[in-house]
Structure formats: structure tokens, C-alpha cells
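Here we start with a single chain on its own, the form predicted alone, put down as C-alpha cells.
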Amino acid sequence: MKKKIKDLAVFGGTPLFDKTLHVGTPNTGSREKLFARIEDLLERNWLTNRGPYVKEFEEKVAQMVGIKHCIAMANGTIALEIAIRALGMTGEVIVPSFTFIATAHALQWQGIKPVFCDIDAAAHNIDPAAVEALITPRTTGIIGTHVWGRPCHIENLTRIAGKHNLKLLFDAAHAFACSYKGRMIGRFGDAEVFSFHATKFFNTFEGGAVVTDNDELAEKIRLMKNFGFAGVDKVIYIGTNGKMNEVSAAMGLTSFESMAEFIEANRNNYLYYKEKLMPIPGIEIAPYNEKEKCNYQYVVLEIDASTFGVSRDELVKIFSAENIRARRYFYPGCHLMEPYATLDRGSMPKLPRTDVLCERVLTLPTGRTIDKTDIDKIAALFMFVHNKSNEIKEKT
């Protein structure tokens, strides 16, 4: 492989790229007005405990989501923490494999097993057969993720949690602004759990938040979010801290003004990659439903080897090496990370077709920081590195 990589080295010691590419560059928006809500907020002497700036941010995202609850969050892990203790998720809970490992971690944290599931091959989403042949006595929710914010076989998973009375949450950590046949993702389960964190393309440096139309859960999130705090010296219920502080929304109120730019720029640059890219052997880019919302945060490739010529993982150090960094999502699999491997050692879940895509993800840089110019190089170098390994091939 060594040889390999050296004999596709495009400009031998010097870059494609004078500056590094990265996947989930973060997004800014008016630094002017962003940093006039912190004087504001710095004014104020308000800086965390659900000051003003906490409560626009939570109303605006309700009002986008079209939902009756939002509750902001320190970030998107412990909002799915407590989002899973105050459904009363115990147990066994069926999750897919192909996701960030946070969502496992969120279960396991609290001692709940996370049951790893097979995703549909096409979707990347979780498998609904698959869900159902996994619910035994001690299943008590399944929760899906959003992957590349292309939503989940929602009517089926739905169908399934209710048939067997099941909790159903949505890890959406990828899908804030998109829909689902017309509704927000947002809209659906018992849940849904959002990430601001700042790869994402709308962020609040770190962030997120658990939105819900269930007046009893959202109130009990409130409290288990501060602390179980129902008033001064009043604790209630177990909590923890997991606040949103002032700056943090300052910034998601600033994202908010330029959210539409932000889509617009990731939009323009994956029509832009999936026109330079198609025609490229070996390489298929996971599509976008353009009738729905979308915010068109990742450019997923998926490489078949035998027909491009060289596999993902040896793409990845030749981007690497032109400074570009592309990812492999979510390589290998929760179920092949710890403590879950070794947890599992002797009853591995079978999970082929998570397998088979973890070994051809690529995600490519995208965002206000990519422009045409940027494509057509990353392009260039997807074709040469196509041509030269025939060339290789066929000397060899």
C-alpha cells in the first residue's frame, strides 16, 4: 500500500492546498452583531441560569420547529442523557451502529445497554425490520438518528415503539432545519435531541437542545436539566446541570440571521461536487430529497474500490496529504468501539451492512469556506487518482 500511495502522490512535497479543507469548518455569521449581544449580555451581568437570550433562542427554535417545547442545552450529548432518564428508558435500547458514538455513550453512561441495529443500505438510516427482530422483554425505546439529516423510516419506526409500546426518540443531532414530508424534524416521537456543537452548519459554539410536544416530559426536562430545581431551595427530582449559557445562545441568535446562507452555500457546493463527481467511475453521492428542507450539511461519497481503483482509507491519505481533510463517518461502527467490542466479545451483533458502509463512507469538505474553484481541485484530484491506479494496474 505504501508503494501505492507514493506512486499517486500528486505534487510530490508541495500541497494542493495552501490551506486545509476540513470537514464542519465552523460557521460564524455577523461577527458585529454577535459581538454586540455579548456587550449586552456583559451589561446585563446575565451569563448563564436561562437569562433573556436563552429564552429567544429556545422560542425561535420552537417557532421554526413548529413544537411546542424547546429546552436548550449545554450541548447535544446531555440532552440525549436526559432526554433518555426523563422518557424512563431502562434496560435494553435498540440504536444503529452507523451513528456518532455519543449516541451509544448516552445510554451506556446510564447503565442501559445499547442494542446495536442494521441500517437500510440505501438510507443509512436504521432498519425498521431490523429494529423490530432485535425487542425483547427488557427493550424499552428505540431511538434513530437523522444520519446526514435525511430523516429516518419514521412511519415505521412509530408504528413499531406503539405496537410494542415502546419510547421513541430521534437523535437529529444532523437534521435541524430539515423536514420530513412537509413537517420539521423535530415533530416526531416521543423527542427529538438537536446538536449546536460547532462542526455542525448552525451552531452555538457548543450546544443543543431537546424539543417536544409533551407538556409533562418538557417540564420534567426543565427541571433535570438545573439541578431538579422547582424553586429557590426547592429540589424536586434528580437533575444535573445541563444549561445553556447566555453567550452560547448570543451566537445561536447571530446563526439564526444567516441560517439561509449558510444552506445556500452548502446547497450550492453539493450540486456543484455532484455535477463534477458523477461522472468519476467508483463513485456514488448519497442524494438529497430537493422537495423537502434540507441543509445540505455533508457531501457523502461512497467508494467502491474495485471500480475507482483505490480504496476509501487510502483516498483519505492522499486527500490528507493535499490538505484535505475528508472523513470516514462513522468508521468502524459503535458495535467495533469500546467498551461495546469487548462488552459484546462472543455475541457480536451481525451487523453487514453497517460493516460494508463504514468501509466506503467519505465525507468531503463543504460550507462558506468552499467555493467552485476549491471543487473543481478537489475533482481534478479525485480523476487523477482514478487514472493513475488504471495506469498502475495496467503495468502491473
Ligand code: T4K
The other form holds:
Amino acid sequence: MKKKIKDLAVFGGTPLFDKTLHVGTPNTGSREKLFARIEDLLERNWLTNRGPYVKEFEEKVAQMVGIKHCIAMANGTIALEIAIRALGMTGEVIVPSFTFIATAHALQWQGIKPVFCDIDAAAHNIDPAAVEALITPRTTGIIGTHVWGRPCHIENLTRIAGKHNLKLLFDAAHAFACSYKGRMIGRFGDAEVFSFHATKFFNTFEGGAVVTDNDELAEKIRLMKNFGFAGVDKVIYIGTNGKMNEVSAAMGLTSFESMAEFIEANRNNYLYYKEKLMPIPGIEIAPYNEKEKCNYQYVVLEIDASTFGVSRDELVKIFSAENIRARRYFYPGCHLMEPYATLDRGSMPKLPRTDVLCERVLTLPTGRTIDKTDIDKIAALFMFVHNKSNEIKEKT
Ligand code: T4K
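Moving on from the form predicted alone, please list the structure of the form predicted together with this ligand.
Zooming out: every chain and molecule, the one shown earlier first.
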């Protein structure tokens, strides 16, 4: 390892890893089972539109979450858009800026203003006290993202939504198979939305779902995701095409069979990263609550540049040269991306805790393609960069 460090690509040597490590490398379950299902659906010649695999997948998700309705969708973004519309959100909706851009775009896309809210610095999730301060007569809803699968302040948000008669939707794109106080994520608010994108620990290639216990809402969402069709030649509602196809559902059913292994690999990586990185000054690892169900799909660090020695952005460059693609999710924050940066110019929200986190956060590769040897090398690289920067500081 020492020799390798000396020969690092940043010093003109060879990269630490021959093959690039990514955040979001997809998990695939049994190929035989997936291919058998694809063979079967081709044989049946039923590829989409209320197919049997989609139905089976919806039942499995609903059963796992412990909820009445799961409506599978083509992706998490369309699931958000449809849930927002079916809930009747209009005017202004309060959202965190520290989330993937899809949460904000799903509102703006349909002419609803996302009102960006600051986060609780420790939880990385929307701060309920800040939410309350942003409510105006135009506010119709709140969307909380369970960032990294760590639950929002659910009780406080539920209380605020109830008090002000607002709809409450959770973007649970990161939180499939996670729980809060023993209840599965998916069972909170008016509805919750999952993403099963390829980069999520559990994927359907592309895919998503809305889950809810509300019969009327579920019915509306089912109509909306299928052009408003209530039967042959009978359209009773405005709708779009949000349907999940049979191949995606086949992948989802196959992913279910290996889900425990996917989580186990992520958990082992997280614990090992924690053990190896905790002793390094200036690095904090975002903790998961071991008492809850958790998918551990993101290994998230906060880098304190003054203590660690180099900034998060410098680290990204060094890591990239060594073939480690660490990501700055969700830099620079939705409020600084377009169209929001321009639309809100002059009335730019003050989000100091979001701004600080966006400069510090770094997510590391994990999943089944990473093992302890890789983590040892990554930890040694962190240590090397820290020591080197100290040496330089002492000399100057
Ligand atoms: N809400 C939240 C909170 C979300 O995080 C997301 C999605 C959504 C809503 C919307 O759900 P979807 O409509 O996507 O279902 C990625 C994903 O594309 C996105 O789904 C995800 N969040 C977000 C956090 O991450 P990018 O722009 O970072 O993706 P990309 O293409 O750079 O991929 C990341 C890495 O994954 C690559 O460096 C390589 C690896 N990769 C990716 C793909 C697609 C592979 O190895 N194989 C692959 O097939 O957004």
C-alpha cells in the first residue's frame, strides 16, 4: 500500500484503482431468474399496461411497507409529479433545497413554486421550525425528503401540516426498506414516493412508486398515470403516461429476492468505512440508527477543510485521479440551480445550513462491488492526504 501511495496518479504515477469505483453502481439479483421472467413475459406477449408482473410487484411493495396501495410508476420523478397533482397542491409548496433536483422540478414543472427551506444540520433533513416560518396564504403543501434514507422529523411535520391544513408528501426516493419508530417508511404523510432508479440499492432499471392508505387518492393516481382511462374508450380525468413496464417489474421482483444481500453488503461497508475513517481528523460520517430498518445505501461524509487539511472539492479531484468517483450530492443545492437561481434572484432564500453542508458533503462508493480491501485503500488515501497537507502546513 505504501508503495502504491507513493506512486499515486496525483504525483504522475498510476491510479490507485485500475477500475473506476462509482457511487450508484447498480445491484442486480439472480440473472437466471430475471431472464426467466423476461422470457415468460415475452412468451405472454404482454409488455406493459396493467401487466401481471407490475401487479405482483405492487402487491409485494405494499405488503413490505404495510400499506393498502402501491402504484408503480415509470420513475420516481413522474411518481412525484402525479402525487403532487393528485394531492391538489398548487401555489407554493415548501421543500428542502438539500435534495435531488427532481423534488423541486416536480413542482415547478406544473407551475407550483418550490419554496426552499433550510435543513436541520445534523439530520440533513428539512427543519420543521424553518418550515413553519415559510408558510403563507399561498402554501398548499410540504414535501420532506428522507435524505440518505434517514427519516425526516415526521411527527413535527405532520403536526405542522395538520395545524395549517396542508398536504404532506414525503420524497422517500432514498428510503425504500427503511423504518421510523418501527413503522416502515411509506406509511407517513398523505403519501410517499419511492425511486427504483438503477443507482438506487434496489432497482427496476428505471422505476418508482407512490404508496398511500387513502383509497380515493390511490384511485386518482391510478387514473392519472394511465391518461385518465377508467375503462376501454372511457377517459374521466386528465392524465399522463406514468406506467411501469413489465421488464422493470420483472427486475423489481428479482431485486426483492436479493434485497437482504444488497442491504447486508451496504451495512458492512458502512460499518467498515466508519471504523477506518472515524480516527481521521476533520472527517465525520453521517450515522444511521442501528435500531431501525435501514438500507445503508449512501456512505456520506462531511469534510471540515480546516481540520482535515484540504477542501472537499480538492478531495474530489484527488480521488477522481485515483479512479474513485466520490460525489458531492446535492451540491450546490436546488436553490442555486436553474431555473430557481434566476427566478429567486433578489429574493434568494437564506439557507445557511444548506450552504455549509453543500460545501462539506461527500458520498463514497459502496454496494456489492466494493469490499474491505477497497475501503482500506480509500481510508489510506484519506490519511495520506491529511498527513501530507499537515506536512506542507508545517513547512510553510
Ligand atoms: N428524489 C430524490 C431525493 C432522488 O435522489 C431522486 C433520484 C429522485 C427524487 C428522482 O427519482 P428518479 O426519477 O431518478 O427515479 C442519480 C440518479 O440518476 C437519480 O436517480 C438519483 N436520485 C440521484 C441521487 O443520483 P446522477 O445525475 O448522479 O446520475 P449519474 O448518471 O451520474 O449516475 C451516478 C453514478 O452511477 C455514475 O457515476 C455511474 C453509476 N451508474 C449509473 C447508471 C445509470 C452505473 O454504474 N450504471 C448505471 O446504469 O443522478
